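Form predicted alone, single chain, as structure tokens, below.
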Amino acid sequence: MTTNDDSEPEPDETESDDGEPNETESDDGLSHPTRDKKHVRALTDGDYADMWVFCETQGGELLEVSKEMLGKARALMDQFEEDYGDEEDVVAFLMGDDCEGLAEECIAYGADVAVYHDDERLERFLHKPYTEIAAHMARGEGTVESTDWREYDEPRYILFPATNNGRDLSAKVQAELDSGLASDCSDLFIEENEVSNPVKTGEPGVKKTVEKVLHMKRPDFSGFEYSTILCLDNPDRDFHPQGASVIPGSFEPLEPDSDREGLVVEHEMDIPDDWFRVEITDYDRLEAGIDLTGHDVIVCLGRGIADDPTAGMELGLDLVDAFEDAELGITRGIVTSSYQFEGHVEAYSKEERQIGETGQVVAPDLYIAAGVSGAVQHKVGMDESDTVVAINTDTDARIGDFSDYFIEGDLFEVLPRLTAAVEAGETALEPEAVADGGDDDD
């Protein structure tokens, strides 16, 4: 239990062996470490507004979950000023080294304001000082220069990428802002919500619209199920920003416009020596990862090459060669599987090419499943894909419960045939034609 009370606590009884109430012995600062916190309360009826979006930059340049957001939360201040009659802003927030130009890019891909810090420290993602910054941002600290465009105490709703540093920074700051999170969403919308709950009604029996309401769309259970989480005032303290990470690829960025105007405002804080007591001397550079994301086709393999892993694989990259924009997948059934590949195939067969909860999440207009059974960790990772396509021997593969079509047939037989028909252009607008391979004498 927390307490406001600065008067010192009695001292705690406890029984004696005879049964007789003794007084503890003298608190050593160990036995009771939460008895002296004071909890740090919210705001109440505090003055909130905007929508803003945390864009994390890495190597110069805006992550492209960054840009995603950011038309996302375009369309949502969009319809938000259509539904209330309210004119409110995206603010894009960012920090780093030379980070200005980043800022009026975040204009270019949707932002009304962008707001940055910049400071040659803040070169790589460290959580105290990203923490602070952000917070203080939040709350419209700092000088006037900095502060002057925005008349309310804090943003109405804030959005973070579900990357590692996003989730991390995230967590962070909606705790220094005592406010709440739903991580790693996938959709997002604004209405109103009706709810009865005491706590939140603050009277028993009494139903209470509340407005404005950011909802926030979860996968859960290893995306067997999706949760819409809310985060709602209480009568006696404002939980606000609404706060949510957003899954990469889950939203469209949109086309960049550099004649877009908007405001560029540079943050200023002091920030002490101390919040950098970790230097970084000296690193190497591993080799860049397989990024997954934003292609036009996923070919993901499964299971179904097990007869003959090499020549599945070799298969799966003529389908993805044949298309303009594509990348292979595998499950995590090769990854942990003991296939042996021969030739430059083997390099396809590694973790970084995974697709589902513990691998990659993607949402390409096109999925093809080879070989695919469908575990629900699977489909994680490939839930948001616009048209789905599975080819599987086994028709009651869990796969074809989430397919829009689904190709009964040996992935050894079928993918040739694939790549044939979109080789020769026939299914370029016809996602039937992807369903029969092409070819009509079958």
Ligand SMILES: Cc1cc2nc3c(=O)[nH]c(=O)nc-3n(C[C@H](O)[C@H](O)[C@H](O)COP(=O)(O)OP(=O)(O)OC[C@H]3O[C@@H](n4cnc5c(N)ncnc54)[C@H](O)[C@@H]3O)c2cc1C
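These figures come from a predicted structure and were not determined experimentally. Residue numbers count along the first chain shown, from 1. Basically, rigid core = biggest C-alpha set you can superpose within 1.5 Å across the two forms. Compared with the form predicted in complex with the named molecule:
- Here Pro416 counts as shifted, since its C-alpha moves by at least 2 Å between these two forms after the core is aligned.
- Core-superposed comparison between these two forms: the CA of Leu159 stays below a 2 Å shift.
- In this overlay on the rigid core, Met95 has a C-alpha that sits less than 2 Å away from its partner position between these two forms.
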The other form holds:
Amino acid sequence: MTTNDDSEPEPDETESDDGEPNETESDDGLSHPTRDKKHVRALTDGDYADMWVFCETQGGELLEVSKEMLGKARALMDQFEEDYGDEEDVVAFLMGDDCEGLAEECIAYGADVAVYHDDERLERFLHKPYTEIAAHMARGEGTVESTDWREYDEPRYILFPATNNGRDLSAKVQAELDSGLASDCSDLFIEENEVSNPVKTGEPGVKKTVEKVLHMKRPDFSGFEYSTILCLDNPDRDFHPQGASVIPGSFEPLEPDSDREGLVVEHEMDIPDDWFRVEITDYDRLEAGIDLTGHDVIVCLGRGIADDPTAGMELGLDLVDAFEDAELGITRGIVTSSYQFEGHVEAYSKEERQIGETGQVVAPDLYIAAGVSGAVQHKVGMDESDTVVAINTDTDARIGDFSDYFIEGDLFEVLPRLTAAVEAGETALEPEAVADGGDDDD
Amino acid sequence: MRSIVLTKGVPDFSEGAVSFDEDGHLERGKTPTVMNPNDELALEAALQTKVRHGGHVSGISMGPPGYADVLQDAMASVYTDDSYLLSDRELAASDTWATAITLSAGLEKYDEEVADVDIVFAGFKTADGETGQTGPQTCWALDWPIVTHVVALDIDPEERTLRAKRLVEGDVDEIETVEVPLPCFVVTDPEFEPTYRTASHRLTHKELRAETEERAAEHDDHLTTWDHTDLNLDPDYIGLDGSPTIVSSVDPIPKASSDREATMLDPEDGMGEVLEEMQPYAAEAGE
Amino acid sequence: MTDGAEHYEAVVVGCGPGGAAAAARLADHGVETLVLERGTEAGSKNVSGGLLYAEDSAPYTLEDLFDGVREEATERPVTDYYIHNVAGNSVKTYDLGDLHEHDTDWCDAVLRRQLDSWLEKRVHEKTSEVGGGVLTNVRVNGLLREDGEIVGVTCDELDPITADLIVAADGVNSELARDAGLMDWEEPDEWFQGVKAVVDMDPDAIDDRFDIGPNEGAAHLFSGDLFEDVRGGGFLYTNEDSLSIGTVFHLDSLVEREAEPHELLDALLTHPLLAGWFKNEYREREYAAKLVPDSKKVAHREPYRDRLVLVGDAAGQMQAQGPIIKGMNHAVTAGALAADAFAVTRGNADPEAAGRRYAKLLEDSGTMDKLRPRRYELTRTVGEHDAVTNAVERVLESRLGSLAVGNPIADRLLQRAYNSPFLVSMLPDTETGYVSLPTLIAEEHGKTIYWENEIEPPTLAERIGDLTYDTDVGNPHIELRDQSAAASGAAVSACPVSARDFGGGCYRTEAVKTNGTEETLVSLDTQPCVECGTCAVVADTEWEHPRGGKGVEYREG
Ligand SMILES: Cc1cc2nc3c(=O)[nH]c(=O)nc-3n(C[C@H](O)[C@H](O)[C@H](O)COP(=O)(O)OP(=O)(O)OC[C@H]3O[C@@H](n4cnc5c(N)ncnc54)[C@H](O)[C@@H]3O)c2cc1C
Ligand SMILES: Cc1cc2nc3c(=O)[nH]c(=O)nc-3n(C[C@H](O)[C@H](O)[C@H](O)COP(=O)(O)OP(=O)(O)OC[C@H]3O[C@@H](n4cnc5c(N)ncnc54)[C@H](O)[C@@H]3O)c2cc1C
Ligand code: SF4
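Form predicted alone already given; the form predicted in complex with the named molecule follows:
Full complex below, order starting with the chain above.
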């Protein structure tokens, strides 16, 4: 789509490659610019506080990412208090047709305040009403009862999930609040920042230190670079809340604590029918599918399990279980085999777990390939992994060309030993000792 | 049907084209600019509308004068009837808010002075910024109904409604069917696919595509450029001055090395090293 | 069911030479013609060895229909033509110039991606003038019938289409010919399997090493013992800047010998005879394979049903007699004749009028007699009879036999015999013609070659890795009906992208334990498939082409 000169530190491209017209342009002080003004809602010297978190729901449940953001927001605001001595809140906000219970759940997941809006027409996400309501909430508009818990103009920070709907909402709400946004962030922290950009400081050559700046890190340039984005006030136009959307899976949720105390507030507002010009006539859930991406560890099995496919699969699954966050992948060779798997492992032999060119592309920290020959079509699905460990009886297997460790051995022997060692690993720091540690005895 | 498609130039990230300096930063000067790959789907969606219902497709872009090439590219590579470029120095270094304001001003001017617009199409994220914001924000400024993440669409010209299937991400993904009155704003999903189930539509598609290169060769004849005065925009609220966000730093993302040297291990005695790599990921004991 | 369906006067399925000729000629007659091609571009699915003939006696040549085709879309004309009889390192070469020139107006080497995509553009220009055009990425998946009568086609990508004439020019694995019940996929002895490598070579090197000028080309054929007694032979043709090198074998013989097609190709590539041309440099651009029908056995004498006519390989019109392989030229003739037949019977109430007329034109033009020579039908009954063959073999192996072949007069006679179209067309399809006789010739008359051929052809895994696929994930186009080794095991070696002890191909066998008993089962992965059609004949499968644009994409062909 358009722009992102926001991700571009150097001032502009126009300057370098255009010619005369601009010279005359700058003299043209006579135009009467109006169009854009109608969109300017920014304040100057406003009061800002709290970190707001939009908690997206699906089918009457909080999305995982909503809980993850609450956990992150909690940690950030606890740190904030430590750094600046001010206690500011984590405020969850959400809407739907019946979400008081979900608002309470938000408290359990780390929010201090949860603001919700109920309306049966809001069961599913719709751009217009969701945007209007969110902006209305953020500005503290509405009845006295629903807003007297706060004393600021707009939130200091605001987080949205980087899902299809969450990202759209973030864009529209931030536009409506006349502020900026970094989308698809994978890390957030709050720190001071020394700014020299004249647009932000007001004078060229002057540096200014801004406190409490949300630093938003995001993969950029088609994944080639990480940018850190800041949303900073101009001298005569505030850009608050500082907004970010957050990639699902980037942070850990807190253990829910139903005893946590917090304030649940129902938001009130008249919602005209005119906001419902888009009508949802139907929806279907897609097959859940297996997502092999985003895990710490992938254990991948290949046709090396041929001698006893069911046992091989079990051994692979045992190793998966020994890790905190691991999944089982397979090669195409397994998907298309005629192996007769027993019922309890058969589900793991399907295309949905295939890794490679025509399967999923994964890049875990640790990739363990057992009985995998390493065909090019497989390689492209795992080559970006940090550490690759191959287990293979054949030292000439191609996988050796792109492994960090090559264990020459029979997977039926090697896998159980790895599993035992990893399982015992917590107690014994010396791995050698672990391998022949106590487990065998019981 | 009158459609207008937002397009943008991005660095060509394809292998061989893209250039990085020693620190791993993108070298814009050495990397050619191409049409944002996701915009191609927006163009395809507009073309589908034209094939099925007739009408006119315009391309619009905000950027430096060089973006005329991008509009030309859009005309040649998929299809547009003509191009509109919003360009001048004041617009440089806009972030998404400023871009959205400018584009919406362009679209309003088009709607008022050129022809009534039925559908505005935009692609999803750009290959360089990847914000995914411009479509929704531009639409916010227009205050039109919007459908995003569209994977398939169909129009009923009599009823003046558009029906679309859109992809909703959640813990489980969903496909939603929505109906919107025209005029409206459509953002295509990377999964969008035009569908032509009849031979005559496919032949029309092919015929239109065949015209494009010839027309694109004379692109200047089909190009209109508007600057900020044409659009009646105040320089304080566009370009860099009108942008809330700045980029404070850019760090290359380390890529896993592709030339690895495997350490050969014998399971009988040499697995210590591997186990050390594995321990940090072990499940908590007692599970 | 056909109500509201789109209608075209003619629908042509497939845009190879047969389809292109039919469509061009239909457009010439002003018939509104729609051409449906499953490849992303015509030629992206097609393979031939590469000699396109224009026969003096043929009613149509490709150049008659497409002005400029030779300048713009073909490779080098064949100016030198040889056959090499091989026995170990001993080679006897005959000049086949006379045979080659017999009834030949011109003959150019071609690469099918280049040729067919060029034809596609011309066909689109012609047909769009009469209200039709060419659509690629569309796979026709069956015939549309109304009250049991064929009235149109159904497609994966489009709603059903009706037509007054349906031309099935969909090649050797014609799904339409089978749907109509006109052809089957049963007998391996009715087919050949062709396998080919396109090898990069600088134009100057070609001129130099083949001793030809820039506008000249060479054709070399190979027979004898370099193919493990599998019946068939090899070829090498020069293109502008590459060589087409391949093999064509009787499918029944491949199956019987459990030969690996890629190894047979490698045997040719690494033979010392080729060392002088390669100079130890070898860069393979593409590996490809396709079935080839044997017109002597399968060319249909009445290739029509209702409004449907079959042309080209779909009708089995591929003439392979002795070393000559002529398929493209006959497909062109048949396509054009089918169009002419429709033009004269247009408006006739009888839906089969065009088909009948077309069959008559095939007969009257002498085409059918080339495809199914009566002489062959006569000799075959005895020539291929086992007892007789064995007797001939024994004679050849006896001292007397070699003596007969070995004598100097015999040498001259042999050269003449090879150059006689009449004798060649009578060569029975037994090992005698393909292996024993050439081997013997080489042993008796041959020169020993002392060159070292040190090139290393790519492995099968590399060949597959170098091909371009657009895999239709989750939608395999071939399904194994019977996993037993007895029913489908032959495909493991016969499939050109599979091999015994190779897990990365389409077919492989696995020893599977079920409740204590071990069983050998065959499994299939269609992803590396090059859509040659072999397993449709030699294994028990449900065989279809992939959906439009999916599957393998040849860049050379
Ligand atoms: C177009 C196309 C797309 C493809 N896409 C994919 C894809 O997405 N993903 C994919 O995986 N493949 C894909 N393939 C298939 C790929 O080419 C290989 O065939 C496949 O990856 C091989 O699987 P494998 O390694 O399990 O089997 P094999 O190649 O058979 O390898 C088995 C390995 O196990 C070893 N072994 C045997 N016994 C033992 C033992 N007891 N202990 C330890 N090791 C043992 C052997 O030494 C061997 O190295 C594709 C192919 C094509 C043509
Ligand atoms: C190795 C080898 C060497 C050969 N050497 C020679 C030679 O030297 N000289 C010679 O004349 N012949 C040679 N032949 C034979 C020659 O290639 C064929 O006879 C010729 O291509 C037949 O032309 P055709 O138009 O009938 O079919 P094809 O050329 O096969 O064209 C069929 C077309 O139909 C399309 N199609 C198929 N099914 C569908 C469907 N369901 N829907 C839509 N489209 C479909 C295909 O994609 C293809 O484009 C050789 C063949 C091989 C394999
Ligand atoms: S799977 Fe069948 S059609 Fe495909 S390449 Fe092998 S033999 Fe040919």
